[in-house]
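The chain below stands alone, shown as structure tokens; this is the form predicted alone.
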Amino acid sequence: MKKLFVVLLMGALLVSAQGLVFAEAVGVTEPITITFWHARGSTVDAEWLANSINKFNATNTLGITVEGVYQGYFSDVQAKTLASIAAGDPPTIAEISCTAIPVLATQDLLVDLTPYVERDGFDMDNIVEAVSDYIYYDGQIITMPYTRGTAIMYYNKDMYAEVGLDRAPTTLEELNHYAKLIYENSDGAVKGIGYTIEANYYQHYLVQSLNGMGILDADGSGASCLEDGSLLQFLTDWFEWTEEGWCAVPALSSASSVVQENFNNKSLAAFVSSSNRATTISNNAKANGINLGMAFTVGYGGYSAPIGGGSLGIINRGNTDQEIAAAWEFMKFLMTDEQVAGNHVATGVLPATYSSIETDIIQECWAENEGYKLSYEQLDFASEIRFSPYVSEWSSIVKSAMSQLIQGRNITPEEVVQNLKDEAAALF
């Protein structure tokens, strides 16, 4: 029985590979429904997302509609996708992050889009190529980029003029060095600067600026940030910067809307966040009476930005062709130029693709204001977590190492450096 079951196990896979190698592009050819799991839950985005769904139900000509669904955040639409998946009951469209894409993509849990690109004659060569690492896979295309971004620097312009820098930062040193200052004439009433914690994308580029790669080698098949010095290095100067009480510490629990509402409320004079927030944080800083600033984030010794966000990819297994075909339908609509440069206008999400840069709506935006520009800029010096089957689970596995030195305040730089080679050892 136990052979016949491997057999058995073995033809389906074969069928199932085959089916993805030669897999057709089918039409549209009845009414049909599918289900868009997302990440979008602030007001703007939401906003922007219902109003794309709606545009999209009520023009296209092929009887599709689009039901949206907030699933909470990337880790929590990973989570879901996966369990719908194992359930047989899972989105047609999903919003991935980059860290989740590897985990889906080498399971061949998303369809390959190339027949669908072939046929109707979709230009790959219009994707920014900044954002192009989390397109391809196994000579696949298995994603489009939707919300990617990269980090920006928002600060208290007032703030940092009066201990003298007028301007932006531009290098890790000088904002360090205001930061302290603005701390000590307040008499510890405001932190400089705040970092939340997510290891593949903050700590990413900080520990990228010293070693050239960041937490995950090259050819995402190990960690010798571990070996090189790069990441005690990182460990050990940010434990510093907080215990001297500066930089702050992040909070627990909703950490990326804790360190919101201190800057709104004064007592944080700067913070790193993603670009996509970039119209909820200056509705904010402007309600709050705050002269906001936008910069590029920088590292050890000049700029250093990271890339991430999410991407659109549509799940193969328990979807129908219909489901599929009408799913590339919402996918291309929303790579138009239109839908492109309204949603980096409206959110400041990355414009993806080159012709939506060209468009009126994006350069008068930028003329006007320039912050929603920076984002875009600094592709030129960004960089993203490399492609791998491993980037989902060592993200987590250092995300949590560093949650405890510098959250939980009870081990040393260097043992969490130890307790990471050992995890390291067993995962690679």
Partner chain sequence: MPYVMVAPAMTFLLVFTFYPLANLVYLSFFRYNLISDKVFIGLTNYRNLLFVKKDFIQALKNTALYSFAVVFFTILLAILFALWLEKDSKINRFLQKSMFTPYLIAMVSTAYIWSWMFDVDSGLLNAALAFVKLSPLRWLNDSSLAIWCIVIVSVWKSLGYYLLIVLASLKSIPSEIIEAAELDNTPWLRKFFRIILPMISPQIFFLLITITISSFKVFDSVRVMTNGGPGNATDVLVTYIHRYAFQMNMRVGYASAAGSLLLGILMILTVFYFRFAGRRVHYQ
The other form holds:
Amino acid sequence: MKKLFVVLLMGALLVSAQGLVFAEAVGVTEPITITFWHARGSTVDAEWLANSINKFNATNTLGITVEGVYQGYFSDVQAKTLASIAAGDPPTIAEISCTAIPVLATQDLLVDLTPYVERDGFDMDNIVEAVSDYIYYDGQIITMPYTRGTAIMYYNKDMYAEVGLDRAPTTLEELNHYAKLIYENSDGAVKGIGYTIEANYYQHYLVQSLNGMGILDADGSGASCLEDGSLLQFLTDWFEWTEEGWCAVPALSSASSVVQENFNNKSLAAFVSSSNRATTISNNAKANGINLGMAFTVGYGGYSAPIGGGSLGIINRGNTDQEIAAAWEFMKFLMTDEQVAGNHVATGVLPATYSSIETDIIQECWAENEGYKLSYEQLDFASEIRFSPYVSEWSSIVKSAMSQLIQGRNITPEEVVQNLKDEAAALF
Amino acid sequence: MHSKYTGFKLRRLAVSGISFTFKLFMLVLFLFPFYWMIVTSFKTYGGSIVFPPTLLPHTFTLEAFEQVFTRLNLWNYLKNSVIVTVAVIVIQTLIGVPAAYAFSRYSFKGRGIMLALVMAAFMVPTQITFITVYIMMSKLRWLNTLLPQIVPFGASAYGIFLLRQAFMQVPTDIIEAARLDNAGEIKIMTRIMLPAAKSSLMTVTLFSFVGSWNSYFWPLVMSNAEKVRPLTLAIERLKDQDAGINWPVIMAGNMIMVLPVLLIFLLMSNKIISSMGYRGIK
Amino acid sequence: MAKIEFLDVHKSFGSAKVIENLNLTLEDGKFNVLVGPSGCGKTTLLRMIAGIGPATKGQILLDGEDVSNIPPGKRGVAMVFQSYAIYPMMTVRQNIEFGLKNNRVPKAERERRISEVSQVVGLAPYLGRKPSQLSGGQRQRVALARAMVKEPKVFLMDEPLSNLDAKLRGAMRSELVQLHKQLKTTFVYVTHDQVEAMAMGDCIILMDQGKIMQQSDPETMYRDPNNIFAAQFIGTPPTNIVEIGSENFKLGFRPETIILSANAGPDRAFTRRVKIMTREMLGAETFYKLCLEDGQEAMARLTNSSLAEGDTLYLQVDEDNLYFFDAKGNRVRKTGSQHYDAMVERVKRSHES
Amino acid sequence: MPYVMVAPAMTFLLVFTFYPLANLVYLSFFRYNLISDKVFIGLTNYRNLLFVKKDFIQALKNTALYSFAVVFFTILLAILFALWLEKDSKINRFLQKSMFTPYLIAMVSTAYIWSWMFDVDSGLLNAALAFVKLSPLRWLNDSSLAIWCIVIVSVWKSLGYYLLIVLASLKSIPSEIIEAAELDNTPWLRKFFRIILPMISPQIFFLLITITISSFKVFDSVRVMTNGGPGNATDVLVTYIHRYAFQMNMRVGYASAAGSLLLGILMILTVFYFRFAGRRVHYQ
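Provide the structure of the form predicted together with the partner chain, given the form predicted alone shown above.
So here's everything in the complex, that chain up top.
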């Protein structure tokens, strides 16, 4: 099925003829300014990125100046980028989420980096395999991993120890059992576990541990989780957990920060969040005197984890060869060991190259803080949502449906699944 | 008969007492949120999430304001808000006044249709037209400039309509007297019509001001770069996605945005209130 | 049927005192006319009776009962407003019926009264119309009918004819007088028009600056004014007031009592040489503006139209037609004043000197 | 001469209001995402909106509920407050000013302030509930309460302005009419329904139209306070159109169809008002 899909897409591209233009790698010949749109808004992220950009601007010998523009969440970057491409005035390079890459790639909006990779002898094999899925499309190299992350379980070690678990849970069943205990022991003051709603991320891996696929099929053009009962089971369970009280109902806006707030004021014992927030979360935990544990995320019957986050892509429309070449230089800079390792240590995003892992920066960090190492190790069994042009819209629909059930609480899981079936029929 | 009405005054007294208490309650209801914004902005983050909340900051701090200024290039947003607002007011006046004058004082072919168009435009929300205006702006490559926030508002249907009403109230005799005194059209407009329509003009200006300064939806859609975004979009930037919502910082940002409007209102409240009321009568 | 009494009534709007310490009795069943220049407080008095502009201090008695704390709708008064104040959204019938409904008058009774009243004022064919479809005179009748139908103890009217054209006004005037004769209730009628007041009132209350200047029947008001204000307010042209040398009193005489002749008759009380300044021929009568030798002016109203501008003649007035006023403007009458004869003497001599 | 004077205004209106409107309707028949080529698909977008997808109907229902509630409560309260504050006194003037203040403030600011007060964990309203020993509410997180929270904020923000308009219209009633009613011994309620309300009906009618139209345009408060959630419990037409036009792969054609439907609704409402409500309005 997947192959057929790719063939169809290729056909479409051939017909449109734009896919036939192969860019040649050029060199930057004169001073140039390029814009970089990103979603790195949190304090540590912004600080690290500002350092990166300043360093690149100061050290590159080609006269390239990068101007970083924070555009909000990943969804905002996606929307603004698409809109600006249509407007003919896009950024040169952007941090694009995994859900957005297929949307841009299938419309042939990303520069094929192959000529540059070949020209500069960039070692593609150095890229960590687990985060290389979204690099290739249709035989081209379209992105470089930048802020890839996986979901991690953050938990309050002391609280779990109090109810008799002196290690992290290894299955969902175990996690739930202890979460319940914590809740009951505190007379309902402390919730055992909390999730935010990230349909293509945390919830995806929970469904995946049931049906091996998650919320979207392997070929990216269907959602059999609706039919095989896995989504219904997960939704019923989740609703039940929140009903019983030990699983926190996510807040409507800024859910992720509310979850952390609750964790920090000790009314929540554990939550699942991106490894990309590891630094922020560790700092806050330390400040609040919390014995923070980081652990593999668990699904039904064992470990299960998603991969997500963002990659760097260069926009091919509305940019000159010079701008594209300059963006490639910047991209290459961000892929240097020092930058990759620094990015990982400073913020928690996954290290994307094997060589960066060998650096002292990372090795020292890992020796001190096993949580960062653990996020990398989790990649062994983590998986990404399928590369599909539907992923963006579908996950938005699923997210809204989950919100209706878990936050709105005025609908049954069966109704949610039925509604999703209708939506799926309209979408796929 | 007599005793029947002795309660008349007593009852009135009781009613006015209850009425007064309720008025105080309403004052709190409408002013307290502003107070809350101000107080929160002077609290520390820790002080802001204490439950139950305190009516005064435990420790009075300007930390939140410092954060606003370090995290945002506030002058950029402020500058954009000011430029857009001033430009919109000026252009709307320059375009609206002659149109309203022509509609009120001349009869010409197509006047009826044009007036109907103005009325229709008054009913059409920008929240519908934004998609296609966006496409237009993108084709003009204006999205990295302030123009999309200014130019589409060049003509205010509402302003034209209101000014026309005001101009029509000016007695024809005065205009004819001015013509006999050999005054040109421009002189009639600026020396007779505008002073006569001062109250309406003020209302229109105030609405333009409030509309542009407070506009959120339009710049959200029509800006692609930070350098063209107004204050209304700045507050969003004060939310840290990853850490908790720092309400003092958000309220501090909010205060900076609200303050100019509140100041203008405090200085001119009587005029503003009476010109608003005037609008209602028409 | 009601007698209306004002006892020590004060009224102020903010800091402006409009009426101070006013005492007044309006007799039962009379057509009372409150007349005076605008701002004299006549409408204020009317609104006090109605209860829609209560007195600041003092009592108002209706048939001896203090009504100060009785709401307007329960005083048994009806009012016709200058602007008519008919309800624009109601038909003529609804307008007339509204007050009756509020007072819970049974339906049959309402029907009877409405048809009766609409017959009287001639509105029967228009009962279904909206006020906007009526002429000014018809609206006025609606206002009247609305007041009449309530069968009030007191009828209050605030310049009800001022918005009508001259011809209609004349007709309505006599209709109102007739109406009063039929109803025999107390009417209180406010006007600034002295002609209207004279033509309609049984009892005229002349006011100025919140004070009652004179209260009397029209005849007395005209023939026997209490003060310069009354003498000058009533009558057209107003009473002439002249000063006599350096005397501390003033002399008044109505323009129609003037005798103009080439030779001064010997036995007239007041004689002056005058020159005709202007002449206004009005048909039956002619107004002459006269200039006395000492520069004072007087108006004469004569049937003789043969005199011409520039003529120099003798102005004479009989003693009976002279009014004497003291320095404050109050009338000095023959009875009750020992100075009267001396004043007449001084006037007679003033010409010879 | 008059043509020269109206030409700039008419040009602006044609270019930025009427051409975009026509274009909007045109685009609604296409599959188009700004980048791709336009593909004519007839009424498919409309079919998807109305019969296939459930979210548009939900957004429509939310908008209708919101608009109805805002129109009803704003007008009701504006009239009640106007009657109550009609007398010209210092405290009344001050109260009018205070109530008007929120109208001048950006909806974004207002929404942030109220979000903060609605905050479940450390918000003022839950603190107040706790103070009177009531259990806290989930406010914006509660799917049945959230839309009412947004209604409250909207009414709170604009009540003062509409109050001023109603006050002015009350003052334009000739005082004699009210006095005549008093002399007619009219009970309070009847005086209001038979005299005052008909007299101010043109202004109320005007408010009805403007508030309805502005309610259908609601966006800022929803975006800041709930972003349409929980689920799509507070999703309204404009957030819906915005989402499809600028997220969701920029489905401009689809969003245009939604916009065209919104336009249609506004037109029908306006005509309805003028036809039916207009008949009952008293014009002097």
